[in-house]
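Have a look below at one chain only, the form predicted on its own, in structure tokens format.
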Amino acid sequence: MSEVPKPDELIENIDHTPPEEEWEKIESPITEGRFSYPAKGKNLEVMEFRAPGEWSPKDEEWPLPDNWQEIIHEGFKERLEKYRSLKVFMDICVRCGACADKCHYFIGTGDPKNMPVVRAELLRSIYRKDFTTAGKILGSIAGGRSLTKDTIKEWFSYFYQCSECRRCSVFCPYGIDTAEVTMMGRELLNLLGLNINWIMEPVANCFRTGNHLGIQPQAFKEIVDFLTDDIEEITGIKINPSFNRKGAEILFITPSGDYFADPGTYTFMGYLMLFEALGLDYTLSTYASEGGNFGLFTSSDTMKKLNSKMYAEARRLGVKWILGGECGHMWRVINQYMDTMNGPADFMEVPKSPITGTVFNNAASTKMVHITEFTADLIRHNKLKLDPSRNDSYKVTFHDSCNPSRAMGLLDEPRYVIQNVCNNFYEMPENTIREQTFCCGSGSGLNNEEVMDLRLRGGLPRANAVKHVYEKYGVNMLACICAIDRAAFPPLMEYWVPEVGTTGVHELVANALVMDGEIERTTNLRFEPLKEEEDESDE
């Protein structure tokens, strides 16, 4: 891992001066801090992918099979025939540059190949040369390039410097989704066994044990038991959630990050407290113990395979519908791909809240409701006893997590919930929130230590907006609805805005939630004194 510069040094070294030479002639050295470690053989083999053995992106010679060009050509051809969107995206770009300065990696690195238009051109130039008549005849005059080993190195470098956040697509006048281009680029690399371990290990773990972290069923239950002990100490109420219970009305699924590490664990405690307060008929699954889907960052077939386990478990348990936790890419997969991969899930019922009677017709096909939709509906029907003053030590702002915001338009519900459980809420600048939100800089499987330099650069635009509301309003807490965000933001904030912490929305809900039979609370879920007690001690 490379040494990370101090914030002032990092900013001083960002150069957005347009290069004099054409992008094809700009060298792209693969340096420490800009590449993730390759996938380990055991993780590739369990998914039946090609495993090239140990290698490093810094190696001069990469372990490519003898017929690697044929593999890429046939793989590219197959995907052009299978995905009409890919062919459209290859043909319609006019290089207007509207996307160029919208990518947080370009803003943070100044590297012209991190402009979405150029990143897509890495693939598009090969398409022109090999699959268009003009490119075959005119070559570089028509924008074509030959497929070489250096091209493969460029693909590996830049398709793994894209978090597939899709911010660029918001500004493209032709609607080109560059994230889809990145996904195809990664699929082609995967055919050669060129994947990264921080993606393939969660994929392999999820395939083998049901969650990204490889947590075994008994360990999952022990973790939940430990969290219920903390809830009992804070509230005096003992919660006993059920596991793998057939006949439950609802199957609840959330990302493993929520029950594995802080601050996600506080969000998980919030879910349990909310369900207990409602007397909800739900169950957890030790098989479908992961909401996230790293298949999205690997291949469509892998994404489909990992998505299917949630529905297989819902069918096995005989639940009516699925309630999903605060996750990022789980919701993009569910909202954008589920229906054509494994759906519609006709064996379940259209979700209906057992508390308010609200029918979630937007989930009629997937049978899966986002928990902020569920909780916002509860608040709207006055079904929760809330004391927002319990969150008065927090001045909160909200980060629209890329996938729920742009993929499924989940913009108002989280804000409605926060504004009902907190007295102090402040928005970041308009052009950094909602559909135009900036990425955490660590999405799409890039939340590893070896690319910390890149993560801090990619997270600079988001951190800059947080710094604005910190300086203007004294904001000290950044709320989000994504487990990757909750893992990525603590180091990002520590680097750029150390005064700001990170939370999930349902941690704030649980702090404010007044449960029947609870003892007088003296701390929040983090065992920090409530504001009233701080005031008393001051006196």
The other form holds:
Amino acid sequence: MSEVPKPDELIENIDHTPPEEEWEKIESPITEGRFSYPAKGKNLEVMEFRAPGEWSPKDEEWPLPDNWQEIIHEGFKERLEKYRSLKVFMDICVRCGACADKCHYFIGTGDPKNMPVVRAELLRSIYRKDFTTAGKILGSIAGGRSLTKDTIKEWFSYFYQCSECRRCSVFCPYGIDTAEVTMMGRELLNLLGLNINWIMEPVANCFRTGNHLGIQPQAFKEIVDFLTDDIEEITGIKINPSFNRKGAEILFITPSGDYFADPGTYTFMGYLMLFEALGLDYTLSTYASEGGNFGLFTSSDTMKKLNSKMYAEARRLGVKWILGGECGHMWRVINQYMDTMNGPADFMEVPKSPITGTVFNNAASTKMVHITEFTADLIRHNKLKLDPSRNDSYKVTFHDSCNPSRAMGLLDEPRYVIQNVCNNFYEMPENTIREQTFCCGSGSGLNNEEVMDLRLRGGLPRANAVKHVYEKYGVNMLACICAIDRAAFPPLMEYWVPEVGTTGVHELVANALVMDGEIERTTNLRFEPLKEEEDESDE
Amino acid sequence: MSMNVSYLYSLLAVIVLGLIAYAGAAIGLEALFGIVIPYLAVLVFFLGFINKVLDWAKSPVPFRITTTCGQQTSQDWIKQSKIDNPSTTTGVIIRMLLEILLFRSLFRNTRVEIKGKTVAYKWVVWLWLFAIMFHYSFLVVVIRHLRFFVEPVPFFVSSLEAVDGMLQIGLPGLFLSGVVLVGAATLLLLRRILLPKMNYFSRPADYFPLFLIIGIALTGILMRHFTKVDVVKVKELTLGLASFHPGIPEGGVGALFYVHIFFVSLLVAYIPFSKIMHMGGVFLSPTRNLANNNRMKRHINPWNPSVKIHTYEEYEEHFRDKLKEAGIPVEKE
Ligand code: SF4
Ligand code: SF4
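So the form predicted on its own is up there; where is the form predicted together with its partner chain?
Starting with the chain above, the whole complex follows.
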């Protein structure tokens, strides 16, 4: 990992003035801290992708196949024919610049090629030259550019400096979604075998083992047992979740990050405690043990392969519907792609809460409900006994995870839940929440150590908004509904606002949840003493 | 700071093109600039425009990728943002209308600045304002020009003219729309030239149409107020074009007119091959013209590929012993 400057130094040295030279003339720097390591051969082989052998982005010569230009041209053409979005987005950008300063990577790096309009232009210039009349005749006057080996390096550099968060698209007068452009760019790179390992390893693991981390079934169960031991210690209640149980009413799927590391594990404990308190008839699956889908960051086909497990498992187990945990891009895939790719899910029923009787008509076709929708409904119907004061040591703010907010519009449900389980909730400034929310800086497979510099910079706008509420209200807890956030925020906060911790919404729910038969709780899920106790012991 | 001066090429190109038309008319090529080129331009425009739209339409929209800018459809006690996150066609239509008529997304624009140790956002209205001024004045100018192509002049054209010339400055009366058009186009141009970020990614193709439009507006204003072109003769020519009985009026209409009509022809012919196609494309953008009802209704991808998946059977085959050991039920003992 490269040296990262001190926060003050970093922020003071961000320069948003672009260089004098035109971007076409500037060779893209491949700098330490801004690129991810290439995918390992074994992971590519599992997915049957081209494996170009050992290489580094810093190499002068990249391991391109001989006919690489042809592959790109054909691949591009195919995608133009398959996606109207790509064609239209290639043609209609007027370069008004409305999107230019909306990207967290531009804000944090000042690198002008991180302006969404320029990021898209990297691909668009090739499109013009190869696929439009004006570009074929007028060349660079019409904004065309020849495809060279440097173009490929530039694509690799900048399509892997985009977290596909879609913030830019909110501000574009035509809704041009640079994330969509990035996705196509990554698909093209994938055709050449140029992938990053932090994406390809989770993909390969997920394909084989069922989840990103390659956690095998017995280990999954062991982890869950371990977490239920903790729950027993805190609440006195022993929970025994079932695995791969046929005939359960509900299949629960969450990202593996939730049961892999803190603070995700607390959120996972939260789910289990909630289900136990409700007496829910649910099961976990070891085969579909991953909510997240790094296929989204690879190619449409890969996304489909990985997503297929959810419905396949629901069908095999004969569940009535699926409940999904707190995860960002998992919900983008579910909302925008799943039913189309792997539906119809006609072997299930329209989701209905067995506790409140509420029918989730907004999920009538996919048969999959977001856990904050489910919990908000429970709270609304007074089905949970809650003691929000158990979260009193937290002053909470909420991060709208990019994907559920900008692909789905899941904005009020998590807020409603948080406000019912916590006494202290504070919103970050308006320009940084809801659909204008800022990425954690580590999305779409950029959550690795080697791009820490990029992550801290890309996370700056989010961190800065958190800092604002920390200074103004003393906020010390950042809640989110995404497993990547829960992995990305701890180092980000540590760097920019070390006083603030990270939590999932259902950790807060479980803290407040009064379960039948529980012992008097003295700690929260993190084994930190509850506020009152702390006071007593102080005296 | 030296700047990217690609706008100079576009400016130069427009000047040269203007001179060509001027000289052409002067040496007796009126029919070429007044009849042949306008007809060709309109033909290129229609064929090009239709071709482009059909080409877009040919590519399917396999997935619904609506950008949601507000609360989703949820339980009835949660207020849905029916326009920004539409789940019905009506919502989509209203969203599109607000976008197309009022440039709603541009209105959201903010500017980011790093002030000391904080990132600050400021709402900026300028881009929205210039864009609105530009497009609406252009629209008024275009409608106003209908008087040259139809006889009798439709009621709405005359009334629009009356409003447009309300200020009654000079004789013939100055049209506000023309002034606003030149002003807004110039502001958009200056924004592109003077703001470093804009300048960085602007290319000849961004400047050329602006200069062309400014050229059109200026030649129009010049003709009306300074060289006092013979409007009756102009109308004779344009009506001739519109009724497919083209002809060059006796005595000519002045070379400036040919520059004007040449610029217009160039612009019209250029549209299908340029970013100005956003006028068609804005209707086809899948992030805005689709309802976010993906979880409610099933949508079909016409090319949905069949992919190799890792089936449960394969999975169990691989992990059966471990599953059994952990006491997790399996299909085959
Ligand atoms: S906001 Fe849209 S039209 Fe404007 S520069 Fe960005 S992508 Fe292009
Ligand atoms: S999708 Fe997000 S990360 Fe990518 S260019 Fe747009 S704002 Fe930046």
